[in-house]
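To begin, one chain is listed below as structure tokens, in the form predicted on its own.
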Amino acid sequence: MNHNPQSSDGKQDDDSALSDFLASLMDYAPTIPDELVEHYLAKSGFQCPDVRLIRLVAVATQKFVAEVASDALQHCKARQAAVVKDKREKQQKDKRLILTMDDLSKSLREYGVNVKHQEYFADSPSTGIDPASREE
């Protein structure tokens, strides 16, 4: 058994830091409203009257969404850089980034979330073909 006095001090420091953090959540107004977090927690079968815990989930959700958006932006930049290599003159005129569902899907896949979106008529390879001649 380890009777190191520093280990108990470290635990007390961790406990006080956790207490301070949870207390600071009372004054924090997260981007995601408490009501929305409560709704989805209740929908999943979890109910908690402690506002600090609700806000902790909101902060974690906000961090997750920010990381996914940042990664999707990187995928978007990489995709558009590959397309524009051939068209140097167009790059100087149009520097807008267009985030696509594919960029978002790739980003979410890195976090273990698989997204399948509906195939729309405009995205379908059979667009414009007579319905009688389509192979399904």
Second form
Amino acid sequence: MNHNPQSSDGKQDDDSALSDFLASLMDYAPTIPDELVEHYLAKSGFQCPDVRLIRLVAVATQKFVAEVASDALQHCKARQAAVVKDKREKQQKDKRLILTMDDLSKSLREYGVNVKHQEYFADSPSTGIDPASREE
Amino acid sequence: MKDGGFENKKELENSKNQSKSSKFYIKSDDFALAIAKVAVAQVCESVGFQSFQHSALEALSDIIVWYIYNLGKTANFNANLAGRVEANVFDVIQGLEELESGLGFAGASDVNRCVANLGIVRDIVHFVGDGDDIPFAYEVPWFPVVKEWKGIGSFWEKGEDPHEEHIPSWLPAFPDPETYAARSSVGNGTMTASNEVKNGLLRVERKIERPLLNFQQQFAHNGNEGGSSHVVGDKGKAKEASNSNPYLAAPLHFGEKEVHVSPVHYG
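Now show the form predicted in complex with its partner chain, given that the preceding structure was the form predicted on its own.
Starting with the chain above, the whole complex follows.
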């Protein structure tokens, strides 16, 4: 019962903060265009004439993509740092940060999305064997 | 951002066409997916990637499309649960909660929490505040484009009198008699049994083709009369097709306009 007066004041602040944030969304142009978001929201049955909600969904999606991409970037950098054979070669390769299926599936697994990529399509029994064992 | 050639939209469409023909896999929302791919590529570039694998980009754009769709579905469900048809900001935030619940968010265990004070909203606020504004690379038209279709009016609308008594006047009017009446009657008595069917089919085809060609010629002579009335607002580009489409023009009555028929030869 003690929470109630505090929570009511807090609620007013939060409401104003929320409405301020929604107003500020109109200035921010999310990378994901509104038309695309509206198209898929319309497909799912979401009905809202308020543009700010569309922007909110677009920003949330952009945040999600940014998080996944940054996780994948960390995986990529970790892998590049781990492999240190010839310093000069690796420094040249380090400049190239490529979003690979491998890194993406690792980062998406934490979000509960299971993306598995076919590693190879074998047309002979020796396809896809590790080069170390192949050399042996 | 370097890629296998998505520098401009033409290359994008060309590559799409190539992939279509090679994979025989046609999705109904290719355009939206292509836009999603460009947006995802832009976000990845802002995060720090310099290039990407095509399969990775396609997978990620597929996933964000699913994300948007699922968010809309959840928000709609929450709104319906509350007895509303239109969704609320709180419905959207609850939907975000459900999607992020796998990772967890601050304040999830607090029973008396206010929705706006959730970690999710704060995260989004921080995200908007921190990041730079990266607008989308291309100008996206409103889609899917809704074409206005003005069909053939009813008998009553056209002011025509239906010739038969059993035809009510609110039914759509018949097309011009020129379009379905055969110009020349073909009659040959001496034909073998095997050829009869073939020639019969040819005759039917010619009967259909010639009046249809008359139909087309009529519209071609009429120009784009009916097409211009279909343009609504700024949907110019997508409406160019309907402007030049003679089949959407209003049909003419018989004798309204002189039609010059050139002899057409069939192969």
